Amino acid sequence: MSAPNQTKIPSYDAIVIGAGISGMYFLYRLRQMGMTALGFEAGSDVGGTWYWNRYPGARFDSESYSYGYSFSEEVLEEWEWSEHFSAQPETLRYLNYVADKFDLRRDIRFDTRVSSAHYDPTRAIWDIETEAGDRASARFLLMAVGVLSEPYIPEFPGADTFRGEKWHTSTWPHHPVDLSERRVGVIGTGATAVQMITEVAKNVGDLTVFQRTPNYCKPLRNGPIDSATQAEIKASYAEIFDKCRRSFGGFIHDFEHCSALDVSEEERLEFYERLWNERGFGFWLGSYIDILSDLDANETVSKFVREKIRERIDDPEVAKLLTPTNHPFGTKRVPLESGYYEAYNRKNVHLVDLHRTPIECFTEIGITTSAAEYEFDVIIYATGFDAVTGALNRIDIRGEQGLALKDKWADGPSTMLGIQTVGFPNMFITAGPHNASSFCNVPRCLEQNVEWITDCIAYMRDNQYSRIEATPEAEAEWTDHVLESADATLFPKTDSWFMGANIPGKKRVFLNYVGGAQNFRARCDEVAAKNYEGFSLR
């Protein structure tokens, strides 16, 4: 940190980094508790993911009525979602509505990136500095930086020489972009790319997609919410949120508690067909209980999806390239789509397999692969994110004895409940590594995170504790449990952001928690009921 200046450094009970779903809720809860808090946000307004990601087709794939905040009966009654799966503009309007309703912006500093956060053990205080040199301090440091908020762009030779426009999907321009007469290259075919390619293909001069790995995509089945359904939703919110609380992934869908191999092929195919034609993630997280843990069971669903993909693509060679064969269904984030495969039936949409013909370099006019040269006006990186730990590592976070969080986690993260890590007292993380919210219907798990953390802070205040830190024993036990839970599944068999495998040099280790969101909640409740067992308070 730079030398202190003569001005008094403002001090708060808590500093919140990030003004997305959890950051906003932190500020609301802390204010209700009568505590002072200051939020820092890199963007110009609230919204987090939904502020940054403005690419065509951006929408969430949780049912809208299962996605919004549940804490305010008034908000639930007043707000009406127009679609079963809301698009980015509407979602951002919703978060702005919540920020306006509770006057949250007055406690947030926008257009401000935190560069460092250092713990001072003599004062039991976190000192914060921004990239602009502003400083603040607080007893508690609350990290609400998000799971997928640190964009990743591979280091392509010559990228800086390209004379056209280029950007990552998460930094899509905030002004209208007309691609109708332009030659566009897209690198990547993950969940974001699937949404974007579907929309861009409808009105583009010429589109070339560079595919690294094909994905198993399932139809979203979106549609408007009519007035009768709206009334039914409002009358059922308690039931909807209870269902989410009890399910594996925090969704309204949950697994069938029988094996895919214990039923006849006819019954199994009928079941898959029914789920395939339903809205949302039921086909992934509402299927047979063993499709994510048994290869033979998984192959039944993988084969089903491969056949569905082939049926929708006119060119057999293109269909072959778009059909996954190198990983089990569901072990990567499953994209939900609304016409993705049909986009490749258009004459002005082309697919390049980067396994066969890798990118060699960018040029002033486009991209050169090992087989051809392509000219573009625009190149779009749909290359994903340094997930879960990336946004935390971007900040110089140092705990006791100057230990850098990035160094501590160099060989993989270790946490207690994904909420705290040893050596960093009074720092709490939402959607961190080994936390259920990094593999969940995110707002449902984030609300749980924020409520648990703020309840913990209230407990400390009521009992006159000033410092809390996970114990090494509890951290080791939880980390072992997280990795053992993953090893009981098929997830470690696949290179994905779940494993950190999309980032060169990043330790390949499971980053999420797949023991079930309902079990995570139960464990958190148990820890709290035992006066925060596994944490040292003083």
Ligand code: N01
Second form
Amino acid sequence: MSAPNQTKIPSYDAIVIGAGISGMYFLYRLRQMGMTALGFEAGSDVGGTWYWNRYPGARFDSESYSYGYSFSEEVLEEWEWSEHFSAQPETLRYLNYVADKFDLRRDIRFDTRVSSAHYDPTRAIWDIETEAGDRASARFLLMAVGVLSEPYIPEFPGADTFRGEKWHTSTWPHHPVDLSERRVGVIGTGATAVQMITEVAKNVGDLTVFQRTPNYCKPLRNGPIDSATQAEIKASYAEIFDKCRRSFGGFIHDFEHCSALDVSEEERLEFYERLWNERGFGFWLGSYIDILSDLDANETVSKFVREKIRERIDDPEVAKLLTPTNHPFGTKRVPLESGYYEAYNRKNVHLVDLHRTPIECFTEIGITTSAAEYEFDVIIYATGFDAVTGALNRIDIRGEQGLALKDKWADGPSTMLGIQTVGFPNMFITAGPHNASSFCNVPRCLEQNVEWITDCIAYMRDNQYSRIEATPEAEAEWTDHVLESADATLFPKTDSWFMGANIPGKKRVFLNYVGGAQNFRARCDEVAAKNYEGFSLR
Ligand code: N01
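Next up, can you give the form predicted in complex with the ligand of this protein, since the form predicted on its own came first?
All chains and molecules follow, beginning with the one already shown.
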């Protein structure tokens, strides 16, 4: 951080980094509490994930009406989702409408990246500096930087020599892109690629997909919301949100309390078939209780999906490549699709198996694998994100003893409730590592995070506390609990962003909380009810 100059540094009760779903809600809540707050946002407007991810096909895989904010009766009454699973432009319009309604932009500095945040123990204040050199300070530092906001671009030799255009899915150009006569290469087949490939394939000159690992995708079954359903939704918001609050993942779906192995094969197949034909995530998060914890139970559903995939692809060789066999169903995030497999039945869509023929380098004209050279006009990285910790680590965050957050977490994160970490007083994180939000119908958990944190700040103000920090004992206990909960499932067996395993050199450790969003909420409520047990307040 540069030396102090003579200009007065603006000071606030809180600084909020990020103007996505939780950053916006923080600003709303703090203002309601009569506190001063300033938000910083790298993008040019509000929306976070929905501001950045503009690739064709980007849409919810949560039911739209379970995704929006629940805190305002007026917003619930005024806003109407047009589809069961809203597409990105509509979601961004929604977030803009909320920002307008509550006049949030006046407290946000856009096009501004925060480069450092240092805690000064003598003043008990956080000092932040932006990439442009602007500075500000605050009692509370509220990190609302998102789970999947730090794009990951693998280092392929020669990438800079490619003469065509290339971009990551999360930085899709803001202007319309016409690919109808262009040769396009896509690297990656995760949930983003599945949505994007399906749309791009409909109007592209020629499309080549470079796949390392196939996924188990499930049909989304989207559709418009008719006016009768719209009225029904509006009349039942209380029940919808209550259902989400009590469920494992903050969705309207929840697990059956029955093992996949305790029923006959006939009953099981009938059940899978029913869930398969329903909308959304029920097939993943509304299935038998042990499909994500018992390999034999899991194999019943993995086999079911493999058969469903094969049925849809004309070429048996391509079908084989698109059928996952190296990991259990649901241990990577399940992509929801609307015609993904049929895209590969088009003559101008090709699939390259990177296991058999890895990428060797980029060239001026395209990509060379161990078997062939491919020519492209455009290359799209659908290669995911340095998830959960990436956006935090990008900022030079230093705590009480000058310790850098990324050094503290070099061997994996440790937190209390994923919300605070020892050594970083008065810093709160939404959707941080080991927080239920990073494995949740995100806004449902983010609202809970923001409400818990702002209630805690109100409690501190009412009781004249100026400093809060998790205790080492509480942090160790929570971290053990998080890792034990993960070890009781099949998730650690699979390489994915859940495990940090998608980033070369990143510690392979579970980054989310899979003990259930409803249990996370209960634990947070208990901590608050016991005057913030597990935190030291002074
Ligand atoms: O990223 P990913 P994503 N060479 O990490 C491949 C959320 N989301 O952006 O599997 C070649 O899942 C990699 O291969 P492999 C959702 O939570 C939400 O698709 O590592 N390939 C994989 O195929 C999701 O989980 C919505 O072998 C390389 C792909 O790139 C999260 O975003 C929609 C490679 C990355 O897949 C991330 O999804 C979409 C390399 N060097 C996404 N490195 C909603 O609907 C990586 N890959 C709300």
